[in-house]
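Starting off, we have a lone chain in the form predicted on its own, written out as C-alpha cells.
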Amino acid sequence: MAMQLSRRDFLKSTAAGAAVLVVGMNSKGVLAAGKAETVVNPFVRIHQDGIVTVIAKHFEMGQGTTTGLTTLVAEELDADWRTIKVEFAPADPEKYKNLFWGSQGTGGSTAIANSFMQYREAGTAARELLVNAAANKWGVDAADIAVSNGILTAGTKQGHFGDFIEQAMALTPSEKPTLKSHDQFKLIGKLDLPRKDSQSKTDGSAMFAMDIKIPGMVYAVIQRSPRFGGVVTSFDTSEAKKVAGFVDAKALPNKAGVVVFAKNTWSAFQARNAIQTEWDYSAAESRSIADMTASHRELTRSPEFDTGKVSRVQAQTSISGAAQIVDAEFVFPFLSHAPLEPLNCVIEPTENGVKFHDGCQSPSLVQGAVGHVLGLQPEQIEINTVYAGGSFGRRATPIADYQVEAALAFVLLGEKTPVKLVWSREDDIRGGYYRAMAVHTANIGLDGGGKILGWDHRIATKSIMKGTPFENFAVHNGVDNSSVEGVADTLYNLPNMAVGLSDFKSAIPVLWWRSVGHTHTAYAMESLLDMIAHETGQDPIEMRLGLLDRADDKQRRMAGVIEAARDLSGWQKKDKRGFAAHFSFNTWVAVVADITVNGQQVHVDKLHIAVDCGVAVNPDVIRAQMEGGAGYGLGAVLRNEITFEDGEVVQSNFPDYPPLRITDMPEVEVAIVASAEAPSGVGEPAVPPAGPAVANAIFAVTGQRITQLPMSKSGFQFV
C-alpha cells in the first residue's frame, strides 16, 4: 500500500523515535546519506526495524509506478519484497523533479524512464552503506558479506538492515556505487512480482481523493457555462435556499461559473440544479459539430505551417507524374478523458498556507497556479498526494483547472474552512477538457511499380500547447509538435513527404489525451500505409519492413517489433487480418487484429501485441499496460465522440459516451521484445496502433475503409 505524507509530516516521521537511514541526493546532485535534514531528496528510508520505505516521486493512477519505482530500489538493495513499503513524495520540485521536465509531475509515460538510474543508484548506495557498516561492526571484509531479502550474512554472523542503521549513518556513500549487471537481476524482469498497490485496492484501504474527509469541510460544486467561453451575468438562488444542506452560492471571480457550497455532495448538486443563471455568450463557442468539421476541412486546403521533410510544392511536383494516386480524408472527433474517478480535491488552511489532498498528477503546476491565486509561495502549498482513479492526462492541465477552482471556492468562503470540490461525471464530459478534433487529408503518388513518389499530408486541429506555459519549448516556427507527432517524424522512409498544419480556433479547451497527437496521427498513417499495400498488391507487413533502414537504430527496432508481432500472431497462417505499428514515447508497438464479421456486426476477437520498451522492469505491469492501452484506444474508436449543438456538448454520461464493455474486450496476447536498452514508456504507446489495426482488419474482411471516427458511424455494430 502506498502511504501519503506531507513534507512536514515526512520530516517529522524521519526525525521522531528510532534512528532512520535516509538515502538520496544532496544539493549538488551527489548521492548522500544520513538524517532526513542532511539529504535533499530522499528516495529510500530504512528504519531500525529493518523496514525499507521507497519515496515515490511519481503518483499512481493505475499505471504501476509504485511497483516500478519500488522494484528499482529493492533490486539494488536486495530488500525483502514482502515488507518493503512505498510512500508518495511531498510536493517539492527541487527535490523530486521529473528529470525530463525540470518540474515535479507524472505523465508522458516518463516515470520509469526518468527514474531508472536515479532509484537504482539510491538502492545500491543504501546497500553499500549497510554492508560497510556491518563489515565494521563484525570486523570482516565487506566482500564476504552477502545480502538477501533484507538480511546481511557473513559466515555465522547475521542481521537485518535495521541492526546497522546507526553505523551506516556515519558513513559517506560512493558518488557512483556499482550497480548490478543485467544478469544479476532478481526482481527486475521477474514475471510474477506482486504489485504493491493490489492488496490495498482490493481490501478498500487505499485512499483516493474521493475518500478524503476533513473535519468541518464544506462541499463545493460549480455551475459552469453550457457553452465554453460564456460568463455569468446574474443568478438567482431563491430555489436553492430551499434545499436542505445548502450553505451559499457565489459567482467565481472570473465569472466562469457559480460555486455552490453545501454540507454534502447531494445537497450541493440539488442546490446547483435549482439555481437560475443568466449567461453572456458573446465570446463563447456557438457552432455545431457540422460547422466545426467544415472549418477543419477548409483549413486543410491552405495549411498555415510547413513541418514536413520537403515543401508542399516539392511533394505535389513529385506526385504530379504518378501512375497511381491514393487520396484520403480522415475525421477524428473530440474525445473526453472520462477517468473512472471524477475530478475532486480538498483544500484546507495551514499555519503557513494551504494543504491539498489530491490525486495530484503535477504538483509543480498546482503550486504555481494556486500560488498565483492565493498570493502564496510554492513552498506554502503542501500537497498530500493520494491514489487517482485514472487520469489519461486529465488531472494535469496547464492551468491546474480544478485545483484553482477549489482555491477560488476556498477564498470565497473566507479561507478558514476546508473545501472539497467535486465534479460529477456530467461536469467532466460536458465541461472539461477534450482530445482535440482533427481532420487529415493525404495525397500520395505511386509509380507503376507501386513505389511511393511523393506524400502531401495536411492536418487541421486545435493546438494544445499554444497559449500555455509550455509554448516556448513545444511550439517551433508556429508548429505545435503535439499536433503533427507521428506524421512529421514518422520512422518510415517516405520520399518527398510534406506535412502542412493549420490551427483550429475555438473556446473549447483541449488537452493531452492518452498518447496525445498520436491518437489520431497513428490511425491516419497506418490506414494510409494499408491502403498503399492494398492498391499495390503488397503484404502490409512486408511493405512496411521495406520502408525501414536497419542501419538506423530506431528503424531497426521498429522492424524488430513488426517482425515480433508477425511471428507472435502467425501472420501468414490466416487471411483477412489487420496490422498496424507505431512509435511513440520512445517505445515501439505493433498489433495484429483478428475480427469476426456477421453482416454489419463486428467483434474484435484477439489482438496480438509486440512491444519494445527497453529493459522490462515489471513484465506483468507492461502486459497490463499493453492490454489497458489497447482497450482504452479501442473503446474510443468504436463508439466515442463529443459533439456540439449550438456550442453545447450533446453527450453527458456513460449511456451516451459508452466505455468499452467487458464483452467488447478482445483476448490480448503480448510479446515483450528482450532488450538491454534503457526503459521507455508503456502507459500510452499501445493506444495509437490498436484502432488502425482493427480498422485495417475490417477493410480486409468487408472491403469498407473507415476514415471517419467513431467506427459506429460507418454502420457497423460492435458486439
Contents of the next structure:
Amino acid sequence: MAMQLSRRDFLKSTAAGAAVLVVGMNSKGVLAAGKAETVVNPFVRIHQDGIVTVIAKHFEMGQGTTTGLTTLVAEELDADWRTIKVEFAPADPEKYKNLFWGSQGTGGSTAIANSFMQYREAGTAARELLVNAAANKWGVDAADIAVSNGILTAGTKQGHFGDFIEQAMALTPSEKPTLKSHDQFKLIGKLDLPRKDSQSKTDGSAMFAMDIKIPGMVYAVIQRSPRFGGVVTSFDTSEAKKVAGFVDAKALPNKAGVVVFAKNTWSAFQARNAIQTEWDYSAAESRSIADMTASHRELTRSPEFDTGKVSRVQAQTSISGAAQIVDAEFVFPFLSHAPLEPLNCVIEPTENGVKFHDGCQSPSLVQGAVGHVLGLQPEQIEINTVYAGGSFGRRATPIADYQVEAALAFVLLGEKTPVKLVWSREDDIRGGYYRAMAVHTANIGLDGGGKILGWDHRIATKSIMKGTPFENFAVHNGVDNSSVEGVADTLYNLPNMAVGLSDFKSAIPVLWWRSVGHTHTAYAMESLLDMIAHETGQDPIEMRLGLLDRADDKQRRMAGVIEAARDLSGWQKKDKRGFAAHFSFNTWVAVVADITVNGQQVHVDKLHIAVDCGVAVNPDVIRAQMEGGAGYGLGAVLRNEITFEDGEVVQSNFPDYPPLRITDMPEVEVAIVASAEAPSGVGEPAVPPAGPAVANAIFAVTGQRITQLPMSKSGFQFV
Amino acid sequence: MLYTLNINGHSRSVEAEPATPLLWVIRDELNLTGTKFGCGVAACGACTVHFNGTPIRSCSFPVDGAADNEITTIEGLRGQVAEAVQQAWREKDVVQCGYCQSGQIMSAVGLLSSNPSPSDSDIDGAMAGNACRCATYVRIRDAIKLASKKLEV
Ligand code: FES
Ligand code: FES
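Now the other one: the form predicted together with its partner chain, given that the block above is the form predicted on its own.
Next comes the full complex, this chain leading.
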C-alpha cells in the first residue's frame, strides 16, 4: 500500500514516539542516518518492529516505479520483500529531485535510471549501520554477521532490523558504503518479484485522487470554450439553478471557462450541461481538420529550420543522380492521452497555504504554477501524491493546467472550502494537450544496387516546448528537439540526410504523449526503411543491420535488439511479417509483428519484442511495460484521431475515440537482452516501434502501404 | 427521494434524485470508491458492479432501478470465484495503473461464476466492454485462465 504523509505528519511520525531509523542524505548531500531532523531527505525508514519503508520520490501511474525503487533498497539492505513498504515522498524539489532534471517530477522514462545508484546507496548505508550496531551489541565482528530477509544472524545470535535501530542511530555511515556487485543481486533481475501495488489494486482499496473526499468539500467542473482560445462573454445559470445540489457558477478570471460548483460529482456535471454560455472566438482556433492538414503540407514545402547532418541542398544534389527514388508523405493525427482516470485533484486550505491531493506527475511544476496564481512560496504548497489512474504524460503540463484550474476554483469559492476539480471523459477528449498532429515528407535517392545516396526529410508539427518554461533547454536554433527526435538523431547511417522542420501554429494545446516525438518519427522512419527494402528486394532486417556500425556502442546495441527480435520470432527471409526497431529514452526495442488478413479484415496475432534497457531491475515489470507500451501504441495507430470542425473537437468519448480492447490485443512475447549497463527507461520505448511493425506486416501481406493514420481510415477493419 | 439499497449485504439509506446513476451514489454518497468512473456512457467498464450477481455498468444504471436488488461492489466481493480471480490477478501481476482493475475483476468474476471454464472467445465476449488504457489484456486473459484452473480443483 503506498500511502503518503504530509511533511508535517512525516516529521511527526519519524521524530516522536517509537524509535525510527532514517537513512538518506544530510544537508551536505552525503549519506546520513539517525532521526528525521539529521537526515534531510530520507529514502529509507526502519521502525522498531523491523518494518522497512521506502520513500518513493517518483509517482506511480502503473509503470511499476514503486516496485522498482523498493527493489533497489531491498536488494542492498537484504530486506524482506514481503513486508517492505513504499510510500510517496512529499513535494520537495531539493530533497526529492529527479537527478536528471534538478526538479521533482517523473517522465521521459527516467525514474529508475536516475535513482539506480541513489536508492541502492541508501539501502546499503542502512544495512551497514544495522550490521555495525549488531556487531557492537553482540560483541562480534561485523564481517561475521549475515543479513537475509530482514534478519541479522551471527552464529546462534539472531535479530530483526528493529532490534538494532537505537544503536544504529548513533552511528555514522561511511561516505561510500560498498554496493553489491551485479552477481550478488538476489532481487534485481529476479523474474517473479511480485509488484508492491498488486494487493490494493485488486481489492478496491488503492487510493486515487478521484477517491479523495474531505469534509465540506465542494465539487467543481468547468465548462470550457468549445474552441481553443475562446473566451466567455456571458453565461446564464437559470437552468443550472434547477439542478439539485447546484451551489454556484463563476467565470474563471482569465475567462477561459465557467466553473460550476455542486454538492456531488453528478450534480456538477448536470448543472454544467445546463449553463448557457456565449463565447468570443476572435482569438480562437476555428479551422477544420482539412485546412489544418493542408497547412501542415504547405509547411513541409519550405522548412523553416534545418537540423539534419547535411543541408537540404546537399541532400537534393545527392539524390539528383539516383537510379531509384522512394518518395512518401505521412499524416499523423492529433491524439488524446485518455488515461482511464479522468483528470482531477483536490485542493484544501492549510495553516499557511494549501494542500493538494493529486496523482501528481510533477510536484515542482505544480508548486511553481500554483504558487504564482495563489501568491504562495513553493513550500507553502503541500502535495499528497496518490496513485494516478494512468497519465501517459497528461498529468504533467508545463503550466500545471488542471491543478491551476483547481486553485482558481478554490479562490472563486473564497479559499476556505476544499474543492475537488473533476473532468468528465468528454472534457478529457475535448480538452486539448494532445499529441500534436504531424506531417512528414521524405524524398530518398537510391543507386542501382539499393544503396541510399541522399535523404531529404521534412516535418511539420506544432512545437510542444516553445512558449513554455522548457523552451530554453529544449529548443536550439529554433528547433524543438521533441519535434524531430527519432529522425534527426537516427542511429542508422543514412548518408546525406537533411531534416527540415516547420512549426505549425495554433491555439490547440499540445503535449508530450507517451514517447513524445517518437510517436510519429518512428512510424515514418521504420516505414521508409521498409519501403526501401521492398523496393530494392532486400530483407528488411538484413538491410537495417547493414546500416549499423558495431564499432559505435549505440549502433551495436541497436543491432543486438534487431537480432534478438529476429531470433525470438524465427524470422526467415521473405516472411510475410512486419519488422520495426527504434531507439528512444536510451532504450532499444525491436518488434516483429504477425497478422492475419481476411479480405479487408486484419487481426494482429502476435508481437515478438526484444528490448535492451541495460540492467533489468524488474524483468516482469519490463515485460509488462513492453506489453502495455506496444498495446498503447497499437491502439492509437489502429483507430484513434482527434479532428476538428470549425475549431471544435469532433470526438467526445470512448465510442468515437475507441480504446484498444481485449479482442484487439495480440499475444506478446518479450526477450530482454542481458546487459550490465546502467538501467534505462521502459515506460515509453515500446510505444514507437509497435505501430510501424504492424504497418509493415500489412504491407508484406497486402501490398498496401498505410501512410495516413489512423489505419482504420485506409479501408481496413481491425478485428 | 430516499432509497434503501442492499449493498454488499448491508442495507443503506441514501437521498438521491431518481435519475442519478448508481455509480455516483456508490462513490459520492456511500464512499465505496473501489468502483471507478471512466466514461459515464457504458463504454469502459470501470464502473462495473454486480446486480443480483450479474455485471452491470453502474454509470448508466439509475439508482431508481437498484432498490430492492442485491448490489455487490469490489469491496463486497466474497466467495470461491472471487478469491480465485483476485489471487490469479496477483499471481500474474496484472495491474499497472490499476484504475480499470476493479471493473475487470467484477466482469471476470461474473464470467467465471456462470462459466467456470471459458474459451478464448467467451473471455472476449465477457471482457470486451472493459477498457484498459494500460493494455494489461495479455495478463487479464492469463489470469482468467489461471482462475479457471484454480476453480477446477
Ligand atoms: S464509467 Fe461506466 S462504463 Fe465507463
Ligand atoms: S491498469 Fe491502467 S487502465 Fe487498466
